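Presented below, as structure tokens, is a lone chain in the form predicted on its own.
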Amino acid sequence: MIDRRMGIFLAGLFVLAVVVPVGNLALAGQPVPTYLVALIGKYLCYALLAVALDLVWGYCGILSLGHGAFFALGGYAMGMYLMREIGDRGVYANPSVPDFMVFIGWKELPWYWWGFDHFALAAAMVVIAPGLLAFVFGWFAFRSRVTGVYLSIITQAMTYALMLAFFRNDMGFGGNNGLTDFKDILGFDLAQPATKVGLMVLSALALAGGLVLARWVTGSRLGKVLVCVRDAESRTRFLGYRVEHYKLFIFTLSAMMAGVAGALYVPQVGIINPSEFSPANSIEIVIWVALGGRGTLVGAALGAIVVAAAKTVLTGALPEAWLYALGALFILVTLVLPTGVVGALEDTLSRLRGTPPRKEAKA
């Protein structure tokens, strides 16, 4: 089930998960400094998010412009646990109420914060919160047969509405500042290099697990039906398949994967705020997948890593030029590389071997 392309990528992840800890911990951070460990971990979280989107867009034809919302919800679920872990070490030394709530005059935790001092509940909510939102949203959207650009618009409207809601101080999630000043996770100090390395390795394992799960789904009979839905939805429905059920399942699964990516992202960057719900972030995820290769899974992960790394470099050197470069990149990929970088490379290799090119989904 794991093809050569994915095998090579998983092997690269394994090497990364070994080399980075050795380069940072065993060699006192000389070859691999601690700041680079956190960056690599962040890029791996982005890669898992891109795989989640590719699962619904590349294989089912659902162009979601709201996956940033699922990513952010998973991040907020983990952020709530990390805030409870602070305890009386905050500025106001309140053992049960986070600093931002004390600052605005709240005397006790709202009911939806109850239990987040337990990691098990927080870990469950990482997948339940985005999964439930995706299920409810998809139930109404897919049963109403909303497709194409209309579906994309309402997914973007969903994430924009959530962004406006989370900006409000009375929502109880920190308002504009969000959740930050985290101290530790499960008793491990987040400022220590060993903790950062551990989170990076967990991110690599989560990405590997997400890729294997996505490949298992797409390689099964379910995956073949999803491709049929993507290529000929009306004909698939005519053959007797309940198309909305397939869409709902894969949309919910993808949202849960995005939530896991968000949960791993938050302790590594140290903050989660409403800007993660920004529609621009969801559009950027689409660009990652389109660049790497829609319907390739591995290409989506590579696209996320490459674009995120380029963003880090360009925003440091020429911050005002990044958005122009991102827009130009998307136009270039759409016009010149409709199957993405991975698809184009494989088509070229196929022509050199004299074999028919593989059929990948076009961006």
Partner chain sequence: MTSLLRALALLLALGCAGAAAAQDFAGLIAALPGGSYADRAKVVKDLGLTGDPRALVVLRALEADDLKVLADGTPVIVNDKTGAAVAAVDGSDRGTPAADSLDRVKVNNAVRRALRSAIGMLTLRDPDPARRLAAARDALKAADPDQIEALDAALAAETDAGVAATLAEARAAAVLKSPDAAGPDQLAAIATLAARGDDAARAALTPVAASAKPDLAKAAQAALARIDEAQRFWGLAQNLWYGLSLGSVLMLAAVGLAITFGVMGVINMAHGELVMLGAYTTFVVQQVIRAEAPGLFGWSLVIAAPLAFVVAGAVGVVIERGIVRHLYGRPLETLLATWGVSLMLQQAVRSAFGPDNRDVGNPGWMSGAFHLGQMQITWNRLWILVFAFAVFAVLLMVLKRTPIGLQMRAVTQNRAMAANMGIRTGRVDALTFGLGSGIAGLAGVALSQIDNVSPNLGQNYIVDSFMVVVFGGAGNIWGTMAGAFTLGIANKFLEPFAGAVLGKILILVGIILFIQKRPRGLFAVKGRAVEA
Contents of the next structure:
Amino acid sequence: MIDRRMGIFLAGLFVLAVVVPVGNLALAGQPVPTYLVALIGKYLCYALLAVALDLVWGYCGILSLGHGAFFALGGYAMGMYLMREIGDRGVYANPSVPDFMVFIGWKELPWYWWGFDHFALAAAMVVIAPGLLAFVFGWFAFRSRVTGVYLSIITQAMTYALMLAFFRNDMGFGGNNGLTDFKDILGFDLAQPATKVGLMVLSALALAGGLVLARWVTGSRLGKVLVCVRDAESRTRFLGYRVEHYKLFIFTLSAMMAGVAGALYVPQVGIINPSEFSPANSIEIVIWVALGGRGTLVGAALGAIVVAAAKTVLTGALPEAWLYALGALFILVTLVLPTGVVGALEDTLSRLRGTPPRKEAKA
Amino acid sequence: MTSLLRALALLLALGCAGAAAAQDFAGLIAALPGGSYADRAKVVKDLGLTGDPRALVVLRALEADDLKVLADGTPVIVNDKTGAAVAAVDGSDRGTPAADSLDRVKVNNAVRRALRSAIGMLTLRDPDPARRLAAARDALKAADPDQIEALDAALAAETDAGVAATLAEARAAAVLKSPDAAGPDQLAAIATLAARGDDAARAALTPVAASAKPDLAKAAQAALARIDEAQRFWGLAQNLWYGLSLGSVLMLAAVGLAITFGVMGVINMAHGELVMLGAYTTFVVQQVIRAEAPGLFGWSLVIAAPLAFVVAGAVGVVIERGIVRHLYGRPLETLLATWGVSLMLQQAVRSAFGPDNRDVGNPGWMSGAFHLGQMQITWNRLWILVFAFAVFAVLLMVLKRTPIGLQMRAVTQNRAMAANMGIRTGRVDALTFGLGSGIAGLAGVALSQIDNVSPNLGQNYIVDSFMVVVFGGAGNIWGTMAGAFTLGIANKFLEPFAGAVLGKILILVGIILFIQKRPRGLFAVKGRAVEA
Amino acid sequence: MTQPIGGLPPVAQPQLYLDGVSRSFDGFKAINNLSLVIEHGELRAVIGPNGAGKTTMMDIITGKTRPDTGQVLWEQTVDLTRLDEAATARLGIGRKFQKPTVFESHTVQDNLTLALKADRSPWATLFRRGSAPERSRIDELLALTRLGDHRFRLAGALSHGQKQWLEIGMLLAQEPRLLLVDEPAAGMTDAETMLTADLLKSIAGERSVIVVEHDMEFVRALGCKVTVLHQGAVLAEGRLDAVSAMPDVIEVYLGR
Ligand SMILES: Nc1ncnc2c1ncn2[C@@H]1O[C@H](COP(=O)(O)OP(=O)(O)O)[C@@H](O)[C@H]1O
Ligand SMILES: [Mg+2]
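Coords for the form predicted in complex with its partner chain, given the form predicted on its own:
The complete assembly is shown below, putting the previous chain first.
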């Protein structure tokens, strides 16, 4: 089931998960600085998010411009737990509500915050909240056969509406500033390098797990039906497949995966705020997948890591250049690399071997 | 001629106070420094009622703390820069007295209130009708029975109908307060105020509604009910206006997008940035005009509009020929590539003009506002509405009456068939994209008048314009119009209940639900070619 | 197999029953008061000029298009006008399209596998694995469609005629009870056309088949009852030679 390219990637991930902790914690002189650990952890979360998007876009042709919303919802669920973990160590030392609620004059925890001091509930919400949103949204959208650019646009509207909502102070999620100033997670101090290393390794595990799950789903007969839907939706219906159910399944699964990515992301970057919902963020996810190669899973993960790393480097060194580079990337990839780097590599390899190249995937 | 008449009328009005008043004036000025605060307030008030323009100078000086008293008890006005003093009563020169030889004329809050009201009364004779109107409004708010005489005098002299009406209303308010006004007079006053029908009228009428005189109270209650109704009506009308205005902005921003989407099936994510280019074109035009020919500033928008159309249109054609053309039949890829273009355009503008808001001015005919009933309408919004309709009409003509429009419609309905009939779809695509982009540029000129001109300008409109297109249905600009105005008005009618942000969220959710029912919008293009 | 010539004999239990069906698009009546009865196991050819409404008729039977008026009954009980494409397919109505549509980025074998009759729910599909009977059924279909050598090729790489065959194979894999076949001979050689005719003849009896075709040779080879559609309504019905002798039909096909 695990093909060669995924084998190589997983092996690389394993090496990373060993080398980084050792380099940071065990070796003298700390060849891997702690900030780098957190950075790598962040990229791995992005990679998982990209895999989630690849599931719906690469395999089912649903170009979601709102996947950032699922990521952010997972992040908020985790952020709420982390806020409750602060307890009375906040600036206002209020044991019953977080600082930002004290600030806007709330005396009691609103009902939707109940139970978030239990990690188990928060962890469940990490997948339930985005999954539920995706299910409800998808149920409406797919049932009425909204497809193509129309679907893309309303997914964008979805995340935009959520962004506006989360910006509001009286939503009870910290408004503009979001949730931040986290202290610890399950009792581990978030400022400690060991905690950061642990989170990074966890992210690597989650990415590996996500890839294997995605591979299993796409390799199954259901995965093949998804490709049918992508390439000839109407024809698939005439074979008796209820296309909307398949779309709903993969969209919800993908949203949950994105939620997990968001949940791992938040403790590593230390903040979650409404800008994560911004439409521009969601479109950036798409370019990760497009660059790596949609419908390749590993390509999507690699694309996310490469683009995110490039962003870190460029915005630091040449802030002006970043948007040019990103914009050019969008244009070039769509014009000259429609199958992405991994797709192009495989085509070249198979041409060298003399086997016919795989057909270009359709949008 | 008219000014002469006005001066005569003024003199006549003064005449009724007569020679006695002239004496009075000197006496009042002399009495100003003495006595308690209450006395001073009384003197100030009486000065206001003299209607004497000289009193205005003295009262203004008192307000600015420039009225001093010489050691001999003469009130003088001291120029606070030069220290030169003139007698308050006749303006004769009193040299430059030493600062420590002067006494201040002190005021407390009661005196200050009296001052404001008195200055208001005197301003009723100001040559500028706008000032007189403001003074009349103040008098209406004050509703002081003592002012009735002065108001009558001003009313007799007033030549401006609008000011006269307000004066009459101010008088009515004062009459209502007056304990010794006659019953019929007060009933007439209630009618006058009811006709005015706004908050000021309500404030004047509310105490009367609880009056001991039953007929008065009843009339006032009826009047208040009428005012409620009028206010509800005007509130609705004002909301409708805001909605229409927002709708016109949305239509301008979306109609170009709708054309490219309809004809080419392509979502141009850089549309917002083309709007932004239009706004920056306006900025540049204004900069050049400010530097080279300030006299032309009033024409700056008229000059900027065609330029913006050309700039944005040219960029659009470049995008189409360079990128979109190669992605034909892959709408999702086109969406991504044009998003790339939008990022680059944003950064280019940021590099060239900086990240901050640039100042684009309103020409005179674009600034200010006027009242229609109780509704306030700003000129810039009104002109944008007119402009939006003009653009729409021209576009409609282009699509309906010109060969290229015919070809566009053919391609919209069935691209393959149009190609078979010898229409050069490539050329049609380029022109369509150019036209859509050019209109975006025009939208930018309009938006520069009401919104901040910054590199993010386009991003603020992109989601909304998409919603308009999705809601109205692509491929039919009537749909865009209907969509834009429906959304604009719905937005403004939700705002009072839900607040701006929640209202917008509700609209978005509404559209997401709507598109379930009509996946192709209000005005969908039908046919097999579309469904394929 | 042979159908009575001339007027409709009363059919006791029709499999498919269309009565007074009309559908218009923007005022244009694509289907106009169409009535049609298909018996169990019947083979029926439908001919008619371009735009006669043949494909639209199939759209209506399969739930892709809703009629404005009229009745469409399956097995006398099921109202097909209320069902969508997936539901009619699950009832056992299989369809081959005028323009062959196969899943181009899947192999020939996968195309057939996905068409095999089975539980279509996502959950069942997620966990299903290949089985021995499945494999032998695919072998059979590959042999029948003579695509055995192309088993692992991507369907997108096949020629037009091969795609037609693959689609026929997929149709058979569904084991439908009624086959709607839209212009199957397009893009086939003469020999292949005859093979297709034989195949359809052999299928009929066990299953019902409605074939739309322009190719008169092909229709003649089917040797079945023919329905002539014109402007969305039935113009004539009967044996091919009888029908093609009718003045109305001649005018529609040759006149003007
Ligand atoms: N969805 C649709 N929208 C508009 N017109 C349609 C649609 N479906 C079919 N038609 C029209 O109905 C008529 C019949 O078409 P069709 O059934 O394809 O004819 P045939 O298959 O007999 O050649 C044609 O004129 C076609 O344009
Ligand atoms: Mg047909």
